[in-house]
Structure formats: structure tokens, C-alpha cells
Amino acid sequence: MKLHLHQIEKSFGSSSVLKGITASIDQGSFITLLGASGCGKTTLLRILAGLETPDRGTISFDGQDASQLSLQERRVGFVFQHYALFPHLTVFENIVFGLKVRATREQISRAAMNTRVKELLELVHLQNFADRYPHQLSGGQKQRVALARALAIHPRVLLLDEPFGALDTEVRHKLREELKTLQKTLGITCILVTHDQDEALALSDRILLLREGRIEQIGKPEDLYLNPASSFVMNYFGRTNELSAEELGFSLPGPILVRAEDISIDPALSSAALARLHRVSPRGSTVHLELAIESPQGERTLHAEIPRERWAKHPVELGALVSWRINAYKNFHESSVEPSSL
């Protein structure tokens, strides 16, 4: 289903939460609403679900005004962070619940409902857990039940509100991979709310980055990372150094932003730009370095990130002097970012 949002605004009392959100979402795409707590992403998701009403603006589902559709007619599946399973119902009964509600209107047979639930149990790898109750399941299994229940009604769009937030890292990564595979297999439109940058980069076809109720940038994950539209976007993804043009000898207005991976070091002191190694933090395939440099404002910290294999070949002792240089940087003339299409 294709969705279009036009100038969506929402306030709670004197607090303006959404400020003119405009975007189009294509059928079968995986979209992430990304941003810090309080930026409006969950409110926007609830408006899409019909659980909140915008103060102004319109939403259309396949060209039809969503305000004219009931919650049932929208056919939206919703997966919450804390599962929201019925504790007194089995896994099978939790999944079939939404189908029973639809059955009273659409004359769905019991046999058809049972077949649908069995298909979903296999889809989420819980075919051997149909008779268990929620308290007998792990966190990851509960979230699989919640996902299957949301899919049971053949939703036109699947909304997910930080569904992996309560899970440990290993389970979260596994479920992320399963969700992406499932979404592409079913061809369903998914809209995910998260504040986790890694999650957004791993799952999304497009990211809608919100800042204080407005769209800061929309685009493919690699576009937001490689071609950020503002310093806010650049700072949101990965470790970034903010340096003044004065201390670098650049004749540019405003600060110079440099990602940690775009700082390289040389123990041979090949340039006049020197730094003292203050801290080394191995992080998987990379090594994070904290360097102390002198600036007109006094000593400050510079962050660098280099591949582990490069560090292994040329390690540097703590306290040693190294040369450093910038391989790439961004300089922004800040202005408002116009909303664009997903």
C-alpha cells in the first residue's frame, strides 16, 4: 500500500509535537522513523495507525483519505515494544484473536483461521509452541508471537514501535534479520520507529530522520551517512569531530565536521599536525583512538577510528606523539531542510 502524508501537525496542550510532516511511502518499502526521544516519531506512527488524530494535515492510503476509514478498514498491523500479549491465552489463541474479530464481519471460517495461524507459526519459527502461554516464552519468542498476530489479518501496512528495545543484543540482531527477510518475502510495507542508528541503517530502504517534530532529512541509509544534509544529520550517525576553521587554517565559515574514520595517524611524525595518544579502545573490526591535540582554546580531544588490522601492524604506545591528518570533511551552511518524498 502506498501512503502519503501531507503537512501533518499535532500538539498536546501547548506542546507542538509534529510540525508539518510531508512524505510519500511506496508499496513494499521498509521505512524507519528515526530520532531522539520526544522528536515525534511514535506520535506519527500512532497517527498512521488511527490511534491518534492529527490537528491538521491529511493521510491517504492508496489515494483514499484515511480519515474516512475506520481502524478495521485501514487494516494496519501494529507491533509494540512490550509485546502486549494476552497472558491468559496460548500462542495459538493470541495469534488467532484478530482473525476472530474480522470473522464476524467477513465470514472467515474456523478452518481458514486455523490454516492461517499454522502458516504464521511456521513463518516465525514457533510451530512447536502453539499451546504455550506467554509466561512460558522468552522475550524473542514473545516478540515473534506479537509479529505473527499483527500479520494474521493480512495487514496493508505493518507498524513497529521499537519492537526490539526490550531484547538483548544477540536476540535483537537475529530478529532484525528475520524481520527484514519476512518483509521482503511478503512484500509488505513496514514502518519502524527506533532511536537506534545501527538498527535503522541495517533494516531500512529509506530513513526519515526527525528533529523536534520536523523532518531533518529523508533518504537511503547510505545517503544520510555519506551525504548528510546538515550538521545534525552528520552528528547523528557515527562519531564526529567538530573543529573550528581557525585551528585548521581553513578560510571557511562555521565549524568543520570530520568523521572519526576520516582521521588518519602516522607514528613517523610525517607532518606538523601532532597529537598525543590518550586512549585505545578495540571495538570489533575497528580500534577507536582518543588523541589530545592543542588548539587556540587549549587542549581538546580528537576521535579517530582505524581498521584493527592496520592497528595491529603499527601499534602506538599510550602517551606517544603521532601525526594526524584529515582525509575528508564537511562544512555546512545551516538552513532548513525541505521535506521530500520517500
Second form
Amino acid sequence: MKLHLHQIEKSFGSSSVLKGITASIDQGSFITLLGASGCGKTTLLRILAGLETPDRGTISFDGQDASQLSLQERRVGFVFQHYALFPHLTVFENIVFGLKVRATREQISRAAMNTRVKELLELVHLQNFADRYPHQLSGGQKQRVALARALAIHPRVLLLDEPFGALDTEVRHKLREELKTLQKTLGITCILVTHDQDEALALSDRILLLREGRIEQIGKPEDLYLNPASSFVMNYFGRTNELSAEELGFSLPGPILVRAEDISIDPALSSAALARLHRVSPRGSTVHLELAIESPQGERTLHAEIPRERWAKHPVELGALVSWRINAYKNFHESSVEPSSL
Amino acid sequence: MTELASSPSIPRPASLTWNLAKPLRANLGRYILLAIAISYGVLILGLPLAVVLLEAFKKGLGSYREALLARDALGAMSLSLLVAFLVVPLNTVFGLAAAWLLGKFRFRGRNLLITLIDLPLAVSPVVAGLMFVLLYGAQSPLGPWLAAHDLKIIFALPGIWLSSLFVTLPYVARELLPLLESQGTELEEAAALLGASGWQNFWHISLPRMKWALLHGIILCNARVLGEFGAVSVVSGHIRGKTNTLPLHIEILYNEYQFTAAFAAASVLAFLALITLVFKRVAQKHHTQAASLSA
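Starting from the form predicted on its own, produce the coordinates for the form predicted together with the partner chain.
To see the whole picture, the full complex is given below, headed by that same chain.
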């Protein structure tokens, strides 16, 4: 289904949560609403679901005004962060619920319901759990049931509200992969809410980065990483250093932004910029370094992230001097930055 | 010190005596509290109940039976049951609706409504009865009109019914409200998004999750209706065999020095109370179990 949002605004009391959101979402794509807590991403998702009504603006489902549709007619699948499984119903009864309540209106036979539930249980690898109650399942299994339940009604769009937030890392990564595969197999439009940039980068066709109720940038994951529209976007995807252009001898207005991974370290050379190694924290495949650099404003901290192998070959003692280099940087002062939209 | 207290196995000479003394002192305190609780329970709850039963059976099973099968006693019992039958379903429906509204929705005047529901708990039952006399009695503005249309409210069943409704109004709502508030609305939202209508949502999702709390509330409401004395006493008029409920019947017998009969009738209420307690216990057990399961 093709979704179009036009100038969506929403306030709760005196606080304005969404300040004019316009975006289009293509059939079969995976969109992530990314942002810090309080940026309005969950509210936007709830408005798409029909659980909240926008104060202003329109949403269209395949060209049809969504405000004219009842919750039943919208036919959206919704996956809650805390599963929201019906505790008094078994896994089977949970999944069949959406079909059962529509059975009369949509003339779904009992046999068709059974087939559909069986199909979904296989899809989420829970064939042997049909008779269990939610409290007998692990967190990952519960979220699988929730996913199957949402898919049972053949939703036009699948909305997921931080669905992996309550799960531990291993389960989270596994479910993430499964969701991605499932979404591509079924060709269903997915909209995921998360604050986790890794999750957004791993899953999305497009990321919609929200900041205080406005869209900061929409684009492919690599676009947001490589061509951030603002320092906010750049900061959201990894550690960034803000350095004074003047001090570094750049003839640019304003500060320049350098990602930690775009700084490289070499043995100290008197002709190069020097920094003192302050702290070393290994982060798996990379090593995070904190360096102290002298500047007219006093000592400042510089964050650098270098491949583990490189660090292993040329380790530096704490307190020793190293020379450092900037490989790539951004400067957002050249042109005024406007939040791009589709 | 707190660390030591929680791990008494650490061998430290300085704290040895302290460690030995602690469990003893803790146990002593526990025994004292237990003794107080038991003697209080026996004095305030157990003995009176025993006296009721002793007095009731003092003159043997024969006169106990006779007292209960007396025409007025049977009349009082059936009136009490009839009132319960007329009151409990209505207050159940009201309580459900009110708790649903207050528990699942936020709106202006919500706190006022909660206060109103608590009103019967704050007002003395006698005052409650008097309010109905003032509203529908012969001296009231409505009185002449009611008399002209031959409508009897005060000193008749409708009066007893109304005052019982008033007194027991909060029980079901009060029992459900905290539960519904703590449950939130996420499951109802999930069900609605799956396509459930309002009624389907209530019947398949909300009701099953509150059924034990509801049963608990109904049991309390029923017990209160059967035992209500004050409010009913004001509006009933004490017409034997007609407007005497069981508690009123007991009072009359007692005032007439018919102790055996009075206590026999009282024992019926006592038995009802005991049965209620068993039901309540079962409902409560399921209620807490259900709550812990859904958590």
C-alpha cells in the first residue's frame, strides 16, 4: 500500500508533539521512524494506526483519506513494544482473534481460519506452541506471536512500535533478521519506530529521522550516514568531533564536524598536529581512543575510532604523544540547512 | 550493620552474641504479634459468632427449626433475598459501566464522579434512609402526588429497594476501578486494531480479565444488601411479614425477648456470611493469580 502523509500536526495540551510531517511511503518498503525519545515518532505511528487523530493534516491510504476509515477498515497490523498479547487466550486464540472478530462481516470460514493460523505459526516458527499461554513463552516467542497475530488479518501496512526494545541483544538481532526476511517475502509495507540507529541502518529501505516533531532528514540509510543534512543527523549516527575550522587552518565559517572513524593516528611527528593519548576502550572490531589536544581555549578531548588490527600493530602507551589527521569532515555553515523531505 | 544482619553466617566474634540474639528476638516479636492478633480475633470475631450459634441452638434443633420456619421469619428471609435479587444485578451493571468509564477514559468531571461513587460509603446508612423518606415520604413535595396515584415507596418494597441500591452502589465499581486503571488500554487497542467492535472488545478482552474482581465485587455487594440494617430500618416501617428484612426481623425478635428465635435468624445471616467468605476467598485467589499471570 502507498501511504501519504501531508502536514501532520498534533499537540497534547500545550505541548506540540508533531509540527507538520509530510512524507510518502512506497508499497513494500521498510521505513524507520528514528529519533530520540520525545521526538514524536510513537505519536506519528499511533496516528498512522488510527489510535490518535491528528489536529491538522491528512493521511491517505492508496489515495483514500484515512480519516474516513474505521479502525477495522484501516486494516493495519500493529506490534507493541510490550507485546500486548491477550493473557487469557492461547497462542492459537491470540492469532485467530483478528479473523474471528471479522468472521461474520468478511465471511471467513472456520477451516480458513485454522489454515491461516497454521500457516502463520510456521512462518514465525512456533508450530508446537499453539496451545501455550503467553505467560509460558519467552520474550522473543511472545513477540513472534504478536507478529503472527498482526499479520493474520492480511494488513495493508505493518506498524511496529519499538518491537525489539524489551528483548536481549541476541534475540533482538535474530528477530530483526527474521522480520527483514519476512517483510521481503510478503512484500508488505513496514513502518518501524525505534531510537536505535543500528536497528534503523540494518532494517530500513528509508529512514525518517525526527527531531522535536519535525523531519530532520529522510533518505536511504547510507545517505543519512554519508550525506547528513545537518550536524544533528551526523551526531545521531556515531560519535562526532566538533572542531574549530580556524584553529585547524581551514578557511571555512563555523565549526567543522569529523566522525571519530575519520580521524587517523600515527606515531608522533613534530611537523604534524599532536595529541596526547588519554584513554583506550576496545569496542570489538574497533578501538575507541580519547585524545587530548591543546587549543587556545584549553585542553579539549578528541574522539577517534580505529580498526582493532591497526591498533594491535601500532599500540601507543597512555600519555604518549601521537600525531593525528582528519580524513573527512563536514561543514554545515556553507549553506543554510533545510530539513529535506520527499 | 545491615550487611551483617543479612548475612549472619560470616564468623565474626564481635557480632556473635548479636547474631545469636537476633533470631530469638525476632521470633519473640513475631509470637507476641501473633498472640495479639489471635486473641483480638477470638474476642472480636470468634466469640460473638460462637455466642450466636450457641444461643441459636440452646433449646435444641427442634426450636431452632421452628424459629426459622415461622411465617414471619420465612417472610423476612424471602424479602431479603428478593431485595438482593433486585439490587445486586443493577449495581453490578452500574458498577461495571462506571468502572469501565473511569478506568479506561480520561475526561472532565472524572474526579467528581469518583467522589460521587464514594458518597454512600461516607454517608451514614440511617441518613441515607432519611434522605429517601424526605424525598418520597408523605410529608415530601412528591408525597401527595404519589398518594394520589396509589404509589407506595416509603414503608414498602420500593423504598427498601432504593435505599439498598444507594448503600451498596460503590461496591462493584470500587472493586473494579483500581484493576481497570492498572490494566491500561493497550490490549483493548490491540483488539480494536485487529478489527474487534466495542462490544467484542468488552466481551472477549476486558470482561475475561476482570471477571474475578467483578465476582469479588458482586459477593461484597450481595453481603452488604443482605446485612443492611440502618437505611432499610428507616424506610421499611417494620410491617411484619411485609416489609421486614432479615436484619429487621432479628431486631424485633430481640426486642421482644425471643432470644432463641432472634439468634436462630441471626445464625442464618452468620452462615450466609461464612459462605460469602468462602466464595470471596476463591474469587480473590483467582483474582490475584490472574493478575500475576497477566503481569
